[in-house]
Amino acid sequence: MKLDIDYVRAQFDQLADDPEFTFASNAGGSYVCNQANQVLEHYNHHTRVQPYSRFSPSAEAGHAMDRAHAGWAEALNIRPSELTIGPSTSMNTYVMAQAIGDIWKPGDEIIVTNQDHEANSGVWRRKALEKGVTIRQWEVEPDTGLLNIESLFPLLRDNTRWVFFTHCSNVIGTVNPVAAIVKTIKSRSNACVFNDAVAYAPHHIPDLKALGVDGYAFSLYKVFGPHQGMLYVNKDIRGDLTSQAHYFNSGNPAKDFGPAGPQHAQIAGCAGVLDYFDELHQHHFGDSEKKRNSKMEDIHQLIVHHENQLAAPLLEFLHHHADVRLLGKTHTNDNDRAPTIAFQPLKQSAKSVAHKLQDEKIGTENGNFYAHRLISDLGMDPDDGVVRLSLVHYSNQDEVNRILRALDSAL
């Protein structure tokens, strides 16, 4: 079975705004599916009051928020009490740095990578410096930017408290084998593991219990929805962390890691993304009694095949171009290469190439994309950075062909 790309594209009205424009900056923020927009429109038109009172529309507003919260817990195969919906992943990790780091002490160690977006790096580093905790860096391979699990082993010690790494780099684009890495970490240490999945979730909503992580975060505005961040914290470690809520809300799972009031309409709109995924599954597989997380796996099988077909010709072109340094894996053969493709032009600036592509109505950008350490450590100017082409499952082959023609001209 193949992904019905015409059906998919019909769920995103913004794709029809300019048929000649190709959006290739999805890793910075995707289009919003029609279903999420419908929920937001209804909420703002009919239930825009303080939620959770007995009167209507307040009760309806609270129900809309609860529907999103419960639905996403089911999709991720976690308990509702393990899920916090906050304004963004960067804000969620900042809050978690205060909650986690409060119990660190001199002599403790943490491991971070130089592959991550700064949201899953800087907050932990700053807190470690504040608490006198040793920071060890899991280094990427200098030619590809990939992480090698063998180089992690020497960093793990008895006093390693946490390991922070990304499910998929927003620049390298290659998916890290999280379940295998977590299993290795926990077999060699007592460390907890936190994963940033901002660049992975647009391509797959995973089963978090199967991954074995203790913390997991991604941003829904890059997964076809409102500007919100999903944060999972394993119930088994919550008691060791410091609540970030008002003192009278401390111990409330819904509020411990949300120090500010929730963004009511935006949270309600998160349910619209699930409505889209449900309809996508029903369209391809028919009516089903499967749990939502199992439906996500079915959808993933369709998406990974389609996205491989999108990425393969772009990787092939860039890999064999003499004037380009391609980062990450050069192929999709292992089904672990997201269509987030970054390259360094060798004979002109990344900015120049990005501008040429933009002039051809290709929506792309250049820069370090908040992976400043990675770009610097790979020997590139972090201000100019790389050109990044990022596609998702609503992208199609016609758009890939347009990108290839524009690349050939720009390079």
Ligand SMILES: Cc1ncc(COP(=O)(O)O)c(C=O)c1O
Given for the second form:
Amino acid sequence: MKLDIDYVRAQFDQLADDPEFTFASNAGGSYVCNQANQVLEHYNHHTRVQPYSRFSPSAEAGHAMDRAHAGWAEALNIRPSELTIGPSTSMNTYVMAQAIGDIWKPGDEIIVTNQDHEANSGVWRRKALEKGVTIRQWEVEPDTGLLNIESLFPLLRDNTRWVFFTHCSNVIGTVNPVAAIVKTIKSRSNACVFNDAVAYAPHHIPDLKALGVDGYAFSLYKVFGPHQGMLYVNKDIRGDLTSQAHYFNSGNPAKDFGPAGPQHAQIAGCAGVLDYFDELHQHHFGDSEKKRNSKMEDIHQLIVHHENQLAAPLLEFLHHHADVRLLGKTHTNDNDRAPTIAFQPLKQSAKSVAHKLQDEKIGTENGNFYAHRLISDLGMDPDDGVVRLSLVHYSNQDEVNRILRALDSAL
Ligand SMILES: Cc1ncc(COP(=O)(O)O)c(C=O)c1O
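Please supply the corresponding structure for the form predicted in complex with this ligand (the preceding block corresponds to the form predicted on its own).
Let's see the whole complex now, leading with the same chain.
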């Protein structure tokens, strides 16, 4: 079965704004589905009061927030008490660095990568330095930017406390095999694992228990929804971490790692993304009693096939272009290549190519995308960085053709 792309595109009003514009900067933030906008609008028009009181709009507001919380927990196959909805992933990891790092002591070790966005790197490094903890870096291959599991083995020790890595880099685009990596880590050490999935979740909402991670974070404004950060912390380790809530809220699972006051309407709006996924599933597979996380797997099969078809011609073109250094995998054959495609132009600056593409109404950008360490370690100027073309499942073949034409003339 194929993804019904016309149906999909009809769920995103913004796609109709300018039919000649091609949005290829989705990894920076996606369009919001109509279902999420409807929930937000309803909340703001009818229930915009302090939630969780007994009076009518307040009770309805609380119910709308709880619906989002419970629904997302079901989608991720976790308990609601394991999910915090916070302001953003950077803020969530910042808070987690306090919660996790408070108990670190000299002699402990952590592993971070140079593939990650800084949100899953700097906070842990800073806390480790403060606590006298040894930082080991799992390094990417210097030509492709890919992480190789073999080079992780020698870094794992008895005193490794945490390993932090990305499910999919926002620049390299190749999906790291998280379940296999977690298995290896757990078989060789007692370390916990935290994943940044900000660049992965727009392509697949995974079953977190199957992945086996201890912590997991992604941002809903890149998954067709409001500007919120989803944070999973496994129930088995929560007791080992220090609560970051006001003292009288300590022990409240929704607040332990979410000290900011919740953004009520935005949280309620997160349920709208699930409404969209439910409708997408219903449209393709009919009525179903399946649980949400199983529906996500069905949807993923449709999306991965469609996204591979979008990425393949772009990868083919860039891979064979003499004036281009393409990062990450050069093909989609293994179903592990998100259509987040970054390249370094070899004969002109990334900025100049990005501007030429923008002049052709391609919404793309150049830069380091906060993967500053990665861009530097791959030998590029982090101020100029790479050109990044990032598509999602609502992108279509016409848009890919337009990008190919614009690339051909820009390069
Ligand atoms: C891979 C990755 N991780 C983390 C972040 C930070 O997310 P947020 O903007 O929600 O703080 C981003 C944002 O671009 C990202 O792309």
